[in-house]
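Below, in structure tokens: the form predicted on its own, a single chain.
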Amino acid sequence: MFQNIMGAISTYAIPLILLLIPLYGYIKKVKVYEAFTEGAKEGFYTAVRIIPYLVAMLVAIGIFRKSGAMDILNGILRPITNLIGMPSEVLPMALMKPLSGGGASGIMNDLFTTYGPDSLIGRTASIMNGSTETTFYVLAVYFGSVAIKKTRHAVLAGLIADTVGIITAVIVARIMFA
């Protein structure tokens, strides 16, 4: 029943999405294709700006994966994700979904193939991906194109929003699909 119901939102959330948001700039007198072409070229100058973050954030992210210290981090962080029944397997995915969105669907991705999607595993990491965010990827992004460098509290708090996403998706998936 859930699936079903989840099924048909998922089926027709993206175009309804897609006509209701002409037919609100229609109701307000917005003319809905110049402002949408005028959005799209300050995007294409906000991507210029924020390359040289990006640059840095995947180099980084590349040596951290590359170094072995992925695997050393799971290894460290193994006993706090058995406490909470987070399957181990599922570790990887929950360290480097703040880091980079590309990264997390790659290791999701090897979940899949490795324990298919309809899987506890797979469910978690599904789950997962959608109720965390690539915490530091949104900060180089957003914070670099206003050149904003004291990010604050911004960090930790993505942080824990990222902690919270992680336990839930466990705790949705043990009581939905296990």
The other form holds:
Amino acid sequence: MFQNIMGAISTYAIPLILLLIPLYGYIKKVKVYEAFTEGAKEGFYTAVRIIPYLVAMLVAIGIFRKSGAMDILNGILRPITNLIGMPSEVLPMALMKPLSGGGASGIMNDLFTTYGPDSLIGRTASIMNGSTETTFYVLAVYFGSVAIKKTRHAVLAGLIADTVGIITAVIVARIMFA
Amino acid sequence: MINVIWLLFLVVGIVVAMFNGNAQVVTDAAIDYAEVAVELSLGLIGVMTLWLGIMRIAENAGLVKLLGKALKPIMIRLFPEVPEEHPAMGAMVMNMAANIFGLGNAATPLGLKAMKELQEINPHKDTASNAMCTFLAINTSSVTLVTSSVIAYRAAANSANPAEIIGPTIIATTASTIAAVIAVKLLQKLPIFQIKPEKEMES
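Form predicted on its own done; form predicted in complex with the partner chain now:
Now the full complex is given, and it begins with the chain already shown.
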């Protein structure tokens, strides 16, 4: 039941928004076409403005991943993850997620193929993937769009949130599926 | 902080690659990822333009204000520095709504719009304000009810019940969002994260 509702929301949400907002605007006597194009003008510049920030971030992350440094970090952290009962197979995905959404999904799919999506490993990875964000990407894009250079505590707070998400995912998966 | 992290990614990555006798990897990765970054940015143009257009209609029709009013009690507590009626409040509410329903495509443009509005009331243009950090922490802790992409991947991998992870994911994402809010509110009080007094002259 709950899952059906959720499925319906994700299918119909965007079509309904695209239908209802312009319709509501028209009823409220907004010049909908003109308002749309007026607002839309900002789109191009915002997208172009984030390029330097995204290049800086993705190049650094890319080098870190491809060089093998990521694997070394995995090795260092393994004893800690064992302590909280995280299946060590899931660790690379947990570390990848803040850096790259595509990379994390790649690892998750690899875990599905190797262990099955309905194994404890597969389920833990699924929950983890859904409850963490690509923190560094979001930061680069969002701060880059307004040329913020001093990010203060945003990175640390984002990583703390990811860590809590990862740990909770491990615990919830163990309680519900182990 | 971002300076140190960025430098660490680069230095550690390059040193490890050279140590492994694999310096070519660095060159390839640098060029590949620079291209990917531009593709991602340009790929955003279409959805950015679409959602900012829709957003403007919603704004002009008074919808954003309405939504903002409904969530006012929470928003004032989370963002005490932002005036109640400021457009940033509406944009942030819309972004969070888009995230909650897993509308990834719509969330980013609305989030960038919110950042732009927050920048308007930011006295130190090169430094993140408390409100910006709070907004980003909530954003990166990913308040999501429907993780449609994960469900799709699970279905593709022949899971017996692809959607069974929705409930547990909501629990985990709620925990991480609460942690984000607590962390950001505590960290902003730390001396090392204070905005330096001499910077205040610049505004």
